[in-house]
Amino acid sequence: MKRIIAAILATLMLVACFAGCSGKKTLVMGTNAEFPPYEFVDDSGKIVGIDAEIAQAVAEKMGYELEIRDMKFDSLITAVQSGNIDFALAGMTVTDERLLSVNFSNTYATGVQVVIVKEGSDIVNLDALEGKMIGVQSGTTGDIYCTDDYGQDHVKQYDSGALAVAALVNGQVDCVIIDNEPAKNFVKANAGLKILDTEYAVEDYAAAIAKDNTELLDAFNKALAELKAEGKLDEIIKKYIPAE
């Protein structure tokens, strides 16, 4: 009987390691696909963008399938943090507070926050944001920003930039403050709203990855190099963001 229970159990490891080891491991990805175009939804339901692209990228060199997943962007540390995605790439800044709670890979793109308005605003350059109702898309740095230089009174979250377009568009807020990529989208599917020549800030977009996994943040930095020297990475952001 023992013999007949050894064998069985010595199958069952098998099993599981042909089933656990075989073909590629997965690696997975949180984002919010709504910040075009660093990630969105096409017309066939796949998340891409240059955050999708760039992770695939980067999932290739490390040998690893990829799997997106698409949550709230104000969720997406936690999830790093708990296990539940292995790094966030969702057109994320690297600050002082998130770096708190997560490590951050190398850079990869460059971020300048913007100011939508309405045309015939009067709403002409940063100084006349004092007093005004900004919309944003909660917990990005266009959140943080606005909050700390206009206070909570002066700013409204949204789940998403779209929707604190479509309070811009609807007249509840007075202008919206986000990335210059997806206000460039905004602005032209919105007929009448227009983007301030003035930068509201300018930063770095990284990989968010928990702080105890320090295997998986070099791994990553050794693939975002390789890609940059192979001129991938400027493939990829070209794709998406044309040199006008």
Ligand code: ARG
Contents of the next structure:
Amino acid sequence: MKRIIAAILATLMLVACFAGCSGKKTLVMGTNAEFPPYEFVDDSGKIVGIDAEIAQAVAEKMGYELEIRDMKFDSLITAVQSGNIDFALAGMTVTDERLLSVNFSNTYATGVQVVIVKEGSDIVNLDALEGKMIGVQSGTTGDIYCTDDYGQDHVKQYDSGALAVAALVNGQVDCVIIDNEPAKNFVKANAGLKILDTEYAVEDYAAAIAKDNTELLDAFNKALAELKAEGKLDEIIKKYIPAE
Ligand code: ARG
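Same protein, different condition: the form predicted alone was shown, now please give the form predicted in complex with the ligand.
Let's see the whole complex now, leading with the same chain.
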């Protein structure tokens, strides 16, 4: 009996080792995988997208295994601060306010906050947003800027961009303010929507890393610079954002 138990234990340890002892350390990325083409869940249930592939390439350069954890966008900064994740890569905009809580890597992409409306909407420009109901993803820059500019009573927060867009389709909000590339994806997926030809805000995306983890910040920036120089970064972006 003892021998059987020992054998079972040994097998269990071996299995655990195959799962976790590849000899490499793991880098944990946090994201909110509801933001195509930067991060989304594909048909097989895997988190893919520009950020997922950049993180994979960065981890490989650093000699790490990558693990991706999906969470709400508005819990990412806290997860970085508490050390629950090593970094957040989530189409996240560098802002002065966030810089009080975390460090940001060098930027790897530009985002533009745009306005999605129903075709035929009387919202034709930013001025026409006054007094309207705006849908946003909670905790995003779209949320923060709109709340500042148009007042809390005019902003409805949703857990994801897709839910905000669904609310627009159902008539619960008059427009959605969100980053341009996800906006294009959402408009493609829903008939009768369009993006206004106006830029609400232009921003830089970067990885958020804990203030005290300057070692990771430096290594991340070094890997990112190499990926840029090798043309790998462009390649990843072009794969998900085909030239128009
Ligand atoms: N760029 C915006 C921000 O940083 C939105 C990012 C949302 N990202 C996501 N994965 N849901 O606030």
